[in-house]
Structure formats: C-alpha cells, structure tokens
Amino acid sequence: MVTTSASPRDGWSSRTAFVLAAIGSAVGLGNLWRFPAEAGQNGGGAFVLFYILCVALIGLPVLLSETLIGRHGQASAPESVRRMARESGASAHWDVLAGMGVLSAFMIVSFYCVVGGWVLYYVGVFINDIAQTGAGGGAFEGRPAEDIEALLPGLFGNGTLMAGLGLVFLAITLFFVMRGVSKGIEWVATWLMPAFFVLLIAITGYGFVTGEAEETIAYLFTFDFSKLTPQVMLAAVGQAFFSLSLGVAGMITYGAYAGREVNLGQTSAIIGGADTAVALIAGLCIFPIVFAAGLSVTAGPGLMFQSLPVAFQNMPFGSVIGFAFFMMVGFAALTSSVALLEVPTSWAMERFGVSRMVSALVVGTGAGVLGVLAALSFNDLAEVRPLAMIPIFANANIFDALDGVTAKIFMPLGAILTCVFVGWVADPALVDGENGIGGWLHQTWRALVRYVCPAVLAVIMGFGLFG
C-alpha cells in the first residue's frame, strides 16, 4: 500500500498490478480500431516502421515524464504538479498542464463510452446470430453484405438505443472506479488484460490459419520508403501519441499510486512496448481476415465495425469469432475508460474532500449527460453545432466537437507543457530521483523531452488546427 506523509493512500498491491493497469490504460480502441485503420490508409509498412520509431522517441519520453510527476507527488494530477513545482521553486500555476488533462479525460470518457456502447451492440448482434443460426457456420448466413454494413448506420439512427448502450458501458466503468484502486481498477487490469491478450493471440492465430497471412505480413512489414510521405509521417506520430493516451493526466494519476520500489524507466518501457505490440498484433489479427474476404484495408474507421463483420460471414465459426473479437475489444475499451474516469474522480475527491463514491457518482453523472448528448448528435441532435463560432469546428457535431477539442488542443498542449515542465522547470535532482534511468539513456531522454518532443508535438497541434 502506498502512503503519503500525511495519510494512508490506496495504491497498487504490486508492481505487476501497476504495469497491467498502466498497459490497460494505454491499450484501448486506439490500438484495435485506430491503428489498423491508420496503417491501412497510410501504406502499411512505411507507416508501421515510422510509428515504432515515434513510440520510442516521442511516446516513451512523455510517458515517463507523466509517470514520474505522479509518483513524486503521490496525489491527484494537479496536486502532484503543484508539489513538484513548489519543491522546484517554480510557480504552482504549472498545475494548468494537469488541469487540462483532467478536463480532457472527463470529456473523452463521455464520448468514449458512446463508442463502448457500439462494441456492446456488436457483442449482442453476434450473440443473437449464434442463437439463431448456430456456432458452426459463418456469421449472418444468407444476409447480403449491404445489410451487414448497414448495422452501424442503423444504430446511429436510433438515438435511444445508442444513448442507452453508452450509459450501460459508463455504468460498468463507474462500478469499478467506485470500488477504488486496489479493489476495482486493479481487478479490472489483473483479470481483463490477461483475458484480452489470450483472445487477441487466439483470434490472430485463427486468422493466420484461415486468412491471408502472407499477404498481411508483406503489407505490414514491407517497408516501401517511397510511401513515407510527410502526411504518413504525421499520421504515425499522431498515432504513437494518441495510442499511449498521453496528455490526459492518466499516467500522472496512475503513477501517484505506484510505490517507490517501482523503476519507472523500466516500467515505462514495458508499457510502451506492450502497447506497440498490441497495435501490431491487431494489424496481424484484422488484415488476414479482411484480405481473405477480398475487402479493402483502406476503409478507415469503418474497418472494424463494417468491414470485419462482413468478413466474418465467410469464415468457419464466424459468429463465434465475431463474438470473441468484440468481447476482446470491449475488455480493452473498459480498461481505458476506467483509467479515464479515474482521473477526474481522483481530482474531485482531493479538491472537494468527498468520498470516492460521491466523487465518482458526480463525475460519472456529468459524463453521462455529456455522453447522451454525444450519442444524440448522430440522430436527434445531428444539426447542433456547439462550436460553430470557431472555424475549424464549424461543422462539428457534439461528438466531433468533444473529440476535436481534446485531440487537437488539450492533449497535445498538455503534453507540450509536461515536457517543458519536466525538462526545463522541475529541479533536475527531483526528476533524476524519480525516472529510474541513468548514463547515456538519461541524457538521451532529457534531450528528447527538452527539444524533440515539444517540437514534434507542436507540429501535431499546428497541423490539427491549421493543416
């Protein structure tokens, strides 16, 4: 149990629990949904290689920076920053970087749970299909591909169903956050992450046996550098950043529950490596199935929710595989949504001196209201443009506005400020005492945090706003 100097504080029961929880925070829809879509749209191997490079040079330095702030502060994200700032003789107002992260996490979890509701919908669809047609054949027997592809638009048109499923997913998330770190969040990580990895490997193996394995390997790992355009490089940098869930104060919050015996440098490398491995395996899982069905890998966001269900139609045990696949996606989505909701919950507990249950309920209620509005933005509130006065968001509905503000402004700006704070403002003695690395590796990390990461993140932010 981790403690502060003032009072007992709930924490991870072991280093393994912390690692699994942190991996669960990072591994989510960004790996399973966004990575294959980005790789498919950006030329395969060239994107993959540059993505791995970006994780090492951009993602890991920022990840370690966030985690060490939390472990040093042993408090909610804003208070952890304030403590390190005060001990460094700097202004406590640097807590704005964590404040943006708290707000980002709250906004993201509201619409993230809407997407989690989509996953629940497809789990139900495959359960119904197994009940009707049995488990042995392909999914959706006798139904044309157009009908299967129309499932998602049909869900979008039903505001009540989509809002309800989003609230169910949020309620599941809220249940585990209310139980606390060791009894709730840690339980999710230690049980669901292993289950997730088992399902991921099993489905990938099945896809290799029944699908187009050779074509997939050639597509993902043939590095045609003529395809490494500035657009592809920017997409790879953005994927590396968003896949690790940086800029939402999640790693600051989780780091605050870590004991002093945890080597943050090694742990950050494990987290980043696992996150990258999941993204690559997700490509190896999805593309053999899609190639075997003769479908396009450039379908973008529709790859998971429209192309894959069609592909499962042509596979033995397609309904069972489809059910297992979306259960796996649901596990990953839940571990990430729990991490997102914990960020504002932890802050509210500390800021207002309320219990975890009260804090989680209030924060969860607010996220639920915002989530319902996001769900209805696909149907009943489709014409509402909440940020019409801002040119880059003029055509964004509520869902897209929440996504756009967090992804284009709050997350990259928060990460930039984190790099500036750790690299230039915080006392080097405090930083060196927390990061768990030394020698040339420490010097490389400091150079990346001071110069490379802020510059690259500024490019991401600039392109998002003006590109």
Given for the second form:
Amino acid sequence: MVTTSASPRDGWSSRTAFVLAAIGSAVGLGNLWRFPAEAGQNGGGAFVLFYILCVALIGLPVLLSETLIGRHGQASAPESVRRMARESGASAHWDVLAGMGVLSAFMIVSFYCVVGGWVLYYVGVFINDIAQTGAGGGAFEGRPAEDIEALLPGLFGNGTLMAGLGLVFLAITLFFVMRGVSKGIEWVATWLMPAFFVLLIAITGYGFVTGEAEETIAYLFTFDFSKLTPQVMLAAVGQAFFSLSLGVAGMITYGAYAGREVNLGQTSAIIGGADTAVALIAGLCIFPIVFAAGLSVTAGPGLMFQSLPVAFQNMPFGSVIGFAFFMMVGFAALTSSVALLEVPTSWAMERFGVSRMVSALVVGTGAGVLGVLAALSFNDLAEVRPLAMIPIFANANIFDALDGVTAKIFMPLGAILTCVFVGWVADPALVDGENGIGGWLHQTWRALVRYVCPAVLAVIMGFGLFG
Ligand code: TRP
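Let me have the form predicted in complex with tryptophan next, following on from the form predicted alone.
Next comes the full complex, and the chain you just saw is listed first.
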C-alpha cells in the first residue's frame, strides 16, 4: 500500500527545481492580492516591518520544520510524520498534524480556484478591451470609473459565470497535478515562475516611472509604531503564514520530493526570502499606480480587482499593462493551486493505492463541488450559513467558512503541532540529520521552534477565536 523507498519515486529533478516549485507554492494570491490589501488596511509601514519580523522569527523556523519532516519521510505528509514518529519511538497519532493539513489544503484549493477564476475574468476583460479600443491608450476609454468598479460586483452577481471560471482554473490546476511531480508540477514552476518575475519587474518599473514612487516608499517604509496595534500584529502573523504556505502540510509534501543533496536550512531561507521580496515588490508595484490615480489604499480586497483596473484607465498602454498584470497574477496563483491540490492528491494515492491520475481526478472533483458552492455563496447561496452553530462563524457564508476555519483553526493548530513535534517529540538526531544548519543558527532555530513559535501561534489562535 505504501510506496517503499526501494521503488523509484517521482521527485524533483534538481535542487533548483525544488526551490522554484516551493517558491511557486509560496508566491501567489497571498503576495499579490492579500499582502497589499492587508498593508493598506493596516496602516502601511508598521505592518510591513512587523510582517518581515514574523517571517524571520516564526515563518522560517516552521518552514524548515515542515520541509525536514517531508524530506526525511519521502512519502505523503501524514505518512512522513508517522515515519519520523515511529523512528523517534513516539505515537504514530502525531500524523493528525498532517491529516488536518490534507483537509485544509483541500478546503483552501476549492476557494482559491474561485479567486483564480476572478483573475481569468479580468484577463478576458483586458483582452476584450484591447480588441475594442486598441493597445495605445488607457484601458476602458471613455467609461466612467463606476462602470469599471462595477465589474467585480457584476461578476459576483453571476453565479454561473463565476462557478464556471473557477472550474476552468481548477481544471488547469488538475491537468498539471495529473502529469506528476517532475513532468507537471515542476514544469509549471520552471516556466511560469521566471515569466512571473519578468512581468513583475517590468510592471513595477513602469509603475515607478509613471506613478507615485516617492509616496509609495514613504507609505510602505515609514514605521509609525503607534500604528502597531494587536490587530495589526495579528493580521501580520496570519498573512506571513498564509503567504509562506505553512500549517497545511504543503511544505511537508514538497519537501518529500527533495533529494539528500538539498540543504534544507539554506533552501528555506531562499524560499522565505523570495516570497517576502515578491510581497514587497507587489506593494511597490500596486501602490504607485493607485496613488497616481488618487485612489484610496484602504480598499482591501477591492484594491487589486477594482482600484487597480480604474488606475489602468489613465495610463498609456493601460489595457496592455492590465492584461500583463492579470496574466502575471494568474501564473502565480496557478503554481500555488497546483501545490495545494498536490497535498490531498499525494495522500489519497498512497492511502488507497491508486494511480496519480485516479487520485487527482477524485480529489479534483471533490474540490470542484466545494468550489462551486463557494462561488455560489456570492449570489444564489448568499444566505447559507454552514457553521451557524459556531458563534464566531455564525455569519459566515460558505466561502467565508472555508477561509475562516482553515485560517483561524487548522493553520495555526497545524503549525503549533508541527513545532511541538519537531522541537520536543522527534529524535533530535533525526532532525539534525536533515536541517542543514549548525552552530548558533541551529541553537536559535531550535529555541524558536520549541518555545517562541508555539507560544506566539497559540496567542494568535486564541485571539482569532476569542478576541
Ligand atoms: N501561499 C499561497 C499564496 O500566497 C497560498 C497558500 C496557502 C498555499 N497555503 C498553501 C499554497 C499551501 C500552497 C500550499 O497565495
């Protein structure tokens, strides 16, 4: 039933492939859509500084912990945890930390693809605009800003279109997961991540030259500590975790395809550094354009889907830039949705002894059903409250419930258990054989994993549930 290490197992073809795929997993809607929205709603500089601190002190230690469990186990996430537990003489029930991750990755991918569908919609909108008005002028020539802002609510009101686009995004994701690790997942990462970086740098450069660069830098990098409230700190830790793909067994799953030649300490730093750099560059990309158009930075979720398209209106080549921007977001989202779908797919393959094809199809169908429900919770099912019996989720529709349960319960709990497992339960000899770090760095990492990370995460979780 369980693949043994003797049978040839699909895996990354090189260290670079692993790093690119893991960066592809981390860099996604979290960096491009959520980070600027959160930074804007939480006052800019103070949030940004605290975010960076969270990545360094909480994110990176957990990232290393997850990848090392995977690389040691060379199996699906729950089986990898069981192997390390067994070899450490601990209970195999520690696999619950990864089992929860499998469930949350499944829940997240279903609503993540819905947002991926919104991105597809905007790609279409800009292609249509280029076809109608040509490439030279601004986007949506002659149309009032209200019309452009109304595009998103218009999409939300159309359940069939929204569910359909979400399913298209899921189908593209499924295609690559079905092709396997080295031929599918690695392929998307190695082609789309470089393309993503080129587009990101080009659009940021363009926005910097034509937009409000100075105002942006002052906004993102002026640290006004009076703005650092507990709410802002909570938002920063939550955002750091989501952006680094932690707490849902994603990095255990990807680590399991890494070979012995990979230095996990070093690659964790590269992955975390790249993810943070992209989040900051996304801020430097979006805010100059938004400031130049005189729009508000506190638009939250509407920042990317409503304010930015309005801002493209006044830019030369606005419709081309808009098209390139949403293509770039789509690339980043796809490498993340592929990583999310891989978590339950690799588990089901192993658990039920079925082929990757069958496993991916069954898991993908389930995610599709859940995704359609999530898409319809903006319209036809807007009144459905699936968790009405739980006070903090009483007003949540299906989409919000999927997001809320994973973000407030599963992700922090999964990460706390990961830290306790790696820091206290697993045999230190096994752990140290994997982590690739030594000296003071090793001491610091161990102290963070044992004490700081679980404590901070427990506080976050408490606030999220009761605060
Ligand atoms: N990090 C991804 C992003 O920023 C989203 C995400 C959260 C994710 N958890 C994950 C991706 C687990 C892959 C695996 O968009």
